[in-house]
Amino acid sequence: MDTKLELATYPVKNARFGQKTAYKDGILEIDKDELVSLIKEDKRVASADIDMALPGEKTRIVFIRDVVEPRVKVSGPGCVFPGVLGPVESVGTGRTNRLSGITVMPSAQYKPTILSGNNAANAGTVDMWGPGAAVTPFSSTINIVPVMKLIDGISELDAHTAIMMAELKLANRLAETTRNLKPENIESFALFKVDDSLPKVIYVLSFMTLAYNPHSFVAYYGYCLHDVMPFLIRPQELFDGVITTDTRQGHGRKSTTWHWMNQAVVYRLFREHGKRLNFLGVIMQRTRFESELGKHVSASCASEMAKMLGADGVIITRTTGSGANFEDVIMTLQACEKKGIKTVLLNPEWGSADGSEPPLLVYVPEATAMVSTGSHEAELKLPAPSRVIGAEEGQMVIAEPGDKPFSPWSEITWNSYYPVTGAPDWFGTMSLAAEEY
């Protein structure tokens, strides 16, 4: 059985609204009326429009709920976003086309029914210029922004579904423009047999869910992962969009669907496979168990799975800022090390704005190899924009329930990167540098 996935890239150098939806020579033309009609097929959408934000312009996007990259399956079983846009069929083989350098970034408003706590909806902000642009990858992409308002009386789960279907249908339609065109490049991803002397590496990809949430924050083939033990996946599946997120929550505390589709650690492990290491696969691990027993069982299960697969080393990441979530990750690291598996933790830091506090919540003696992806508690001062997408003139915006409302047309000062979609950097997606002082 062929387990190779080819990812064909069609870079978007510019985009514009026009009379049709088509891709040619790096230019994406978009028929706005066609895309708006796709969104309005869903009766849960009260109103919709399409806007566009380009890198470098003084534009601020607000009420962001998620981000996704346009992709379409052109050969092999299944579809991109299986279980959502099509039936559940194992993906990660054949060929998938992607439009690089462009996103679909839904900005949506609705009247929530959950007004506080981890289950409540939140929204992110992206600046396309200035200091805010430096902390998110989405300032360097062309962002197609469906601006939506949902009907009154909608449930939280229906709100998520309406936003998700809008962004995924638009992403699929844009990617369809590449179907019969020659790509700029094709990259192949396969776990082929390699030299046995190379170190065998497993990636433990931890994600937080809440058992009592309307959506579990993370879904696999469209199935909400409320309460599961660690499980193994073929890493190519991620590139076909098998992981989708809770689209009510575009805040930087959680990873977007775009990050799951462009999983930075998986990309790098594939590119080192057969050269510096033997990439064995990805263990998906749900974290933030409510009981200590659940934490111990999950850590034991993930470490034993890595041991049974013959791993010499494990890389562990996580996807959200939560102390209970971090405890689960550290316990997994400790369990792997006790079984003789060398472990590296990739993680952003706590440490306060001035860096004077401990950068991690929990320390164990086994945690001897750690890579920082930066701090998420630094102060962020944003200048006033020339244009705002996603809010009406004069409208105040709330990033998270309980936060002080802010005017998106004004200067903003935040004491962390959390309000910015795509920040902090959970997977090492962005290029960071250390400065000695």
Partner chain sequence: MVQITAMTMVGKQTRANRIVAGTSVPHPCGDPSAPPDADRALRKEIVRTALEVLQTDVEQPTVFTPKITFTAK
Contents of the next structure:
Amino acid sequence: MDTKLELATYPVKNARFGQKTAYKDGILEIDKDELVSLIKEDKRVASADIDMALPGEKTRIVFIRDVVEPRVKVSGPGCVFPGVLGPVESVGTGRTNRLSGITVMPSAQYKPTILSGNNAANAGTVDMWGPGAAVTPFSSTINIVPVMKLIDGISELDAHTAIMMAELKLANRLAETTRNLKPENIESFALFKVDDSLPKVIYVLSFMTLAYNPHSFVAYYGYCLHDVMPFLIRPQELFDGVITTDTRQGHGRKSTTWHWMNQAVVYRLFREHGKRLNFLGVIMQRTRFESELGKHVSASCASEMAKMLGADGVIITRTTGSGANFEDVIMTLQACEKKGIKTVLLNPEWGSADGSEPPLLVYVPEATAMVSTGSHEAELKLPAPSRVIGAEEGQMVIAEPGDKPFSPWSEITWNSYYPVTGAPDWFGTMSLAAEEY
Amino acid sequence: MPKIRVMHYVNQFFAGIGGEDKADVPVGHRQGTIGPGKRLQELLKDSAEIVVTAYCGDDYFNNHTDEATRAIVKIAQDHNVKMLVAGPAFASGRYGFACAEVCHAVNVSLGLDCVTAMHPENPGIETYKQYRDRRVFALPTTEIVSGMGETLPRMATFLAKLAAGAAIGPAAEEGYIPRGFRQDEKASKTGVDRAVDMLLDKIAGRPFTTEIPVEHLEAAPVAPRIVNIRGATITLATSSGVMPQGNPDGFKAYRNNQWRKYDISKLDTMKGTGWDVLHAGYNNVFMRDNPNFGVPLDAARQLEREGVFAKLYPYYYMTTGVNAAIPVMQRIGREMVTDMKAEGIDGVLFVST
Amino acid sequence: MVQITAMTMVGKQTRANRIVAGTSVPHPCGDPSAPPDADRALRKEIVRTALEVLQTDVEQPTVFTPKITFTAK
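Condition change, the form predicted alone to the form predicted in complex with its partner chain:
In what comes next, the whole complex appears, and the chain from above leads the way.
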């Protein structure tokens, strides 16, 4: 019998800076000095401040490197973000408290040393209002933004570690405010035995990592996943933050840590478990093998694992617009269908700014069931904000090396959702779709 | 309010001039409605008025397309119409093609909304999808004319909607044949909820509709094989973003829109001879260290010396290909090929990352 | 034209008719983990195969695999 994980939710309806850090009746009070000194404990951080953005404000946040939800373990083994904030102990049981409706969203600047290629750092932007708000979930959360500058001469890996530690420590501190308080609601997640006639479903959670990067993009219990073959996890682990990401990269091209701990497909499959389906588990599939041999072997391995577990069907998602990654995903879909496992591919599309180009890179006859979460190449026109968080007056922003600098105080037009943190919608979190005209 | 003035386009048959024997009749027009236009006008009621009907023989149109469309556009202009309706053409290929061409011409030159109707497999639909005009709509019909009775009311409803200036929604909702544009929409359920529903339908064998249709690119013509490689000039080309130090021509790492060729006539290898890499789609470390991985000059030079082929072209062609727009890349490809042909190149080794 | 690529699926989709399978996305012509001599020999074999493919009749997108050994990631 599977042991349950309880997620206890403490919704944050409002937040403000004050004399102490405390949660009461939906209001989070934050002692700014306390949190700033927490960040400054790390000598790699040259300067730090904390700002806050509320939904609906005409505020633009820039130099975003990641997003995380404040959570803390209150019973059961391990901690939230095991392997990073504490020892490696299998998590996903006991109780975890979460502050919902609020994020920690680090904005950080440093001098990058990798200046080209897909291992270069990049930074994202979030608008709390207007057209930019429609494409990211982070326009409807209260965002606590540590604004940091890192020391000169910092290495790429140290830059990542400094940003991540600041982010996770802050999130952990905020979630600590809920300890011993009564939650608004508790939801249990367990893979209990169900009626055997229900369709058996596996989630193939494919994610891109780069074998050669300082950080591979995705770490499991703090261990950077490079060119690993697919592996099976207890889905509840995700809710306890077993996945952390490369916090040098805040573009929409990367799934944020927030998306991993609020994994929309896993939430949904748990909630359907025992009702409409039998949720068997999550196969974590690292993608973007650089050779076709690697891609084929990974596809074979993931599909064989799903078959062995008795899956009738799989949902497959991906995490980047990389074409090389898409090949791995399509090969996996083909391999599953060939073994008699029904597939649905859930993903955003390409299609160019006016929607006239093919939505996908490669088509195979087996891909008969696909759900689109909209194009990530549609035009985004963002009006000028009233306030900017993360940049000094008059400063230009370079989202990634080689990009044209832009002024965050001005109107911006992008032919891509990538520059926006949290967009595109890789896991079907939002209600975006695409229609044919 | 004055009624919206509409022009109707029909072929010689529906204009009542004659059948196949009259297919070469040139463009003409008559005031008011003819043939199916009469019933269409009744259905349109007060929403719009067909003030003129233009016609043309199917063969004439197909053999004199430019001339015929010019004449038809002029009739529309002279009659100061605000909308065009063409057909319905059912499965008639030449008529369907004419309807699609006329709609496109009138839309482009006069900016008018156009509606036509034909069978989805009519070749005219290919023309319609090629043009992808935002304000030209084709409604599906049966293959045969017996579908006239149910087609005209749909055409009338659609025309009335356009005449009233209403926004036109997605193809599936409005009933027209999609032109091939996709646009973001807000759905009533989250992406994951839709995915779970679709998977359970698929497992249970219930009907479901994919949200991303399968698209096929057209086959590219096959270049004939090189018969005499020992006499051939071969060039190297790459989309890996290998370029001279410091990106002198200002390439973009991502969504690039240009190409160049750079001199390698005096070199035997790309390693350590002053090259740089700019490409956001892969890890550039290896390529930077040894650009022969993307421009295999060392190997090509050896094979040239061994006489496997006659001559290595003194430049290599390059671009940076990552997330670029397809039309941009097609243009780059065409320009490169034009240059290669002018330079007498027989074969291309194109390396892509 | 012959396309040398480690993503032959994309090559086929974009209707390249003559395709030679490269070693790896970031280094299609060679293997940086091999000793320099072996790497050069590998690259020569890929280019030699590509030249052979230019002399071969095809009817549709076709993938040719050079006779090489490499360490793949």
